[in-house]
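Below you'll find only one chain, the form predicted alone, shown as structure tokens.
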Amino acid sequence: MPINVKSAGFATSIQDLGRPGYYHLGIPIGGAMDRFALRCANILVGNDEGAAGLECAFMGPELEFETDCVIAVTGAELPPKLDGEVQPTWTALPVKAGQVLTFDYLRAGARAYIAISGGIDVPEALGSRSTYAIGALGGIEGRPVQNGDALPIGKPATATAGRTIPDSLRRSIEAPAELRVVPGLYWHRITDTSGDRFFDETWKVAPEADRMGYRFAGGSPLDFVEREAPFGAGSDPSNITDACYPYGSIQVPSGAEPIILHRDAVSGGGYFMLGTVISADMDLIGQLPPNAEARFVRVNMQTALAARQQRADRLNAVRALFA
């Protein structure tokens, strides 16, 4: 029996874990922003980790259940209600046939996800049921949900309501947020005193921050050192010969905002990258919204390797609530 979308919300779309191994041919990963808080919601409601679920941005949909099932709601404190009544996130909600789940206003983050006990049963596109609009693929016939959809839902396997998972292994957003970043090849591109100073201000999120990519504004442009450009590169000084985008890699056209390339990013082209954030901090950057304030911070590689296990144990910790 399929869930009705009376209302679709704002950017809510059909998303798991994406479709890896397609990058060089220019088709991002995909999937969650936020990887962790997925991965939770499906923990929560009995399915496998990767199963397909809901991302919205900032204001959740009203889905009305033809089956009882289960549900849970991570990522962003979007508080649900179920009939009007006001429910916890980060728990494993019973839901009955007939009832209608909605949203109170948002209280912090940006994306909260929305995992069904069986998972979202769409049709899979290169192995992946996320949404992947601009090359319109996954999803439902490669768009985001609207209004009047009916979400097929999968066999759902045992599913305990109630379960919850902790406040002290739910990530928390600082103000301002902290961005871990290994400098890139091109670092030799600024000067020493312009780098510094872009490690030191505190930059904003722009109202252009979405799937594909979060733009930054508020602090001073880049200074860069003089060059002669090189064949195939552009006349601005932010200008490369193409070359491949690494997710979270950081672009600053014309020295001007950085904008940091995420989930459903491009895979190339033609701007230097300034450096890239570290992989443990990639779900945070889903979590910010616009005129949240940032600062970046700069590590290597030994300390995006040590974050990168600190969120593997923090996932087993969940793991093993439920085990």
Second form
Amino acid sequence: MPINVKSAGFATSIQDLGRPGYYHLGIPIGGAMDRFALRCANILVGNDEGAAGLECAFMGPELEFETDCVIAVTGAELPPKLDGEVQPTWTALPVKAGQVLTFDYLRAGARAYIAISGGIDVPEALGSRSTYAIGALGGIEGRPVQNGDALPIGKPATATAGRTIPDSLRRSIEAPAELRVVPGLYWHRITDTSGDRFFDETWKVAPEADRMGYRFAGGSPLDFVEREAPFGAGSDPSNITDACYPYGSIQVPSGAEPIILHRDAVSGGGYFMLGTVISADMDLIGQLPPNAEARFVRVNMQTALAARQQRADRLNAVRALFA
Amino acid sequence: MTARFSFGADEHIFVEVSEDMSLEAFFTSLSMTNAVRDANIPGITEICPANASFQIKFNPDQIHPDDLMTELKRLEQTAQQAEPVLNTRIIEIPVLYQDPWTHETLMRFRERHQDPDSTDIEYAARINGYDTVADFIEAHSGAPWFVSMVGFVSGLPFLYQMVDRDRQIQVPKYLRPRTDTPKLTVGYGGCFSCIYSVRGAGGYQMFGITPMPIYDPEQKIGYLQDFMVFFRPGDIVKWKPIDRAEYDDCVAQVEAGTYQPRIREVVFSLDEFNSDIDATNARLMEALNAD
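Having seen the form predicted alone, could you now give me the structure of the form predicted together with its partner chain?
The complete assembly is shown below, putting the previous chain first.
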């Protein structure tokens, strides 16, 4: 028995943990921008951590349930309401057939994740149910969720109503958000002064911020080191011979506004990159709404690996709660 | 050529074979990525060859970044001994140059262009020293092209012109990228041609459109049933200029499921190409046109 989408919200899409293995063909890994939040939502409702759920940007959908199930809402602080009654986030909520889920306004963060016991059971495309809208792949017919869709639900495993994840294990978002960056790639293209300034200044998330990439504004333009343009690169000082882009890499077209590539990244292109956001901070980017303040913090590999370990430890602590 | 290695934080290693584009740089990148694949190093999750560089994505929980870096640098030596020879295919791609759809789009984004008073192809012809657009089309479609990268989005091929460097077409990208490009636009930026596999944003100049789909997520089109992406690095392409009637006919064949691209198996040797470009291209064309 499906879930009926009465209203899709703003940019609601079906996401799981993505489809690795096709980036060399320009098909990105995709999946939940905030991996930790999706995993937690699935753990709460007793699903595999990689089951498909809904990613909702800035506002929630209105969903009508045709079957009893358990749901959980994590990630952004977007309070769910069942038949109009406000419910806690980061908590397994029992839902009866016929009930309607709506949402209050966004209090903090940017993207909420809705997991449903049994998971959303659309067909897999290249091993994943994640919606990659640019390539019309995954989800429902390769597109975000629309009004009137019926979401097929898989078979639930165990009853888990009442599970909750304590505040201490949820990630808080500070202002300005601190995004840790390992300088590299084409870092040598900018002057030392410019590089220092990039890390000193406070930036703001620009309106062009989506699953492909996050643009930042408000800082100073970069100064480039003089060079003779390499053959094939193009004449702008920010051009390179088209190359692969790492997830989390920071490109700065014409030296003006940095763009961090995210889960639906373009796999390559002709702009220099000055470094890469560490894997532990990728989830956080997905929780920054437009105009949120952010600072870039210079770190080395050792710090990146330590942060990655801390992130893994926190997930393990959540797993241990319900093991 | 000595490669430059850099970490892309804790999950990527980026390797630039050369700042400049060349087929030598492509072959070095290709043989290095082949060596990495053959080495079966645990922890590597993606191997992405590009024009003159490549990228490895890895799981640092399985292999320490420093250890993988050491391993990759060691493989650089193995790769340098590889012979630059490819068993590949040559494909004929029909192109309707100066089509109405890219024309409508380029007119909408004129204020983002270097030369708002001419079309993209008129501009490209002029700055490359061609008297007429017809001469430019002849140059663009005269010699074959080498697919030196697949990516950006959904199987988009970057193509490198197989002529002497002084004859290679070069065109800057738009001043500011467009928010729209028709699906299957034949584009140009830097020294690369491309085919936009899907509709979307883009910064390359727009010269025409092909009726031949190169990406089909539903895998309904006959020649895309085995895999949804048509191109792979190392493919060789020959553009075939067509008129509107031929274009409409191709589209009808694609829709009817009867369209078959002309594809022939060929061997490409970089040494042969470098010693005689025209003779190599003539041999490739002979293979393409053989029945």
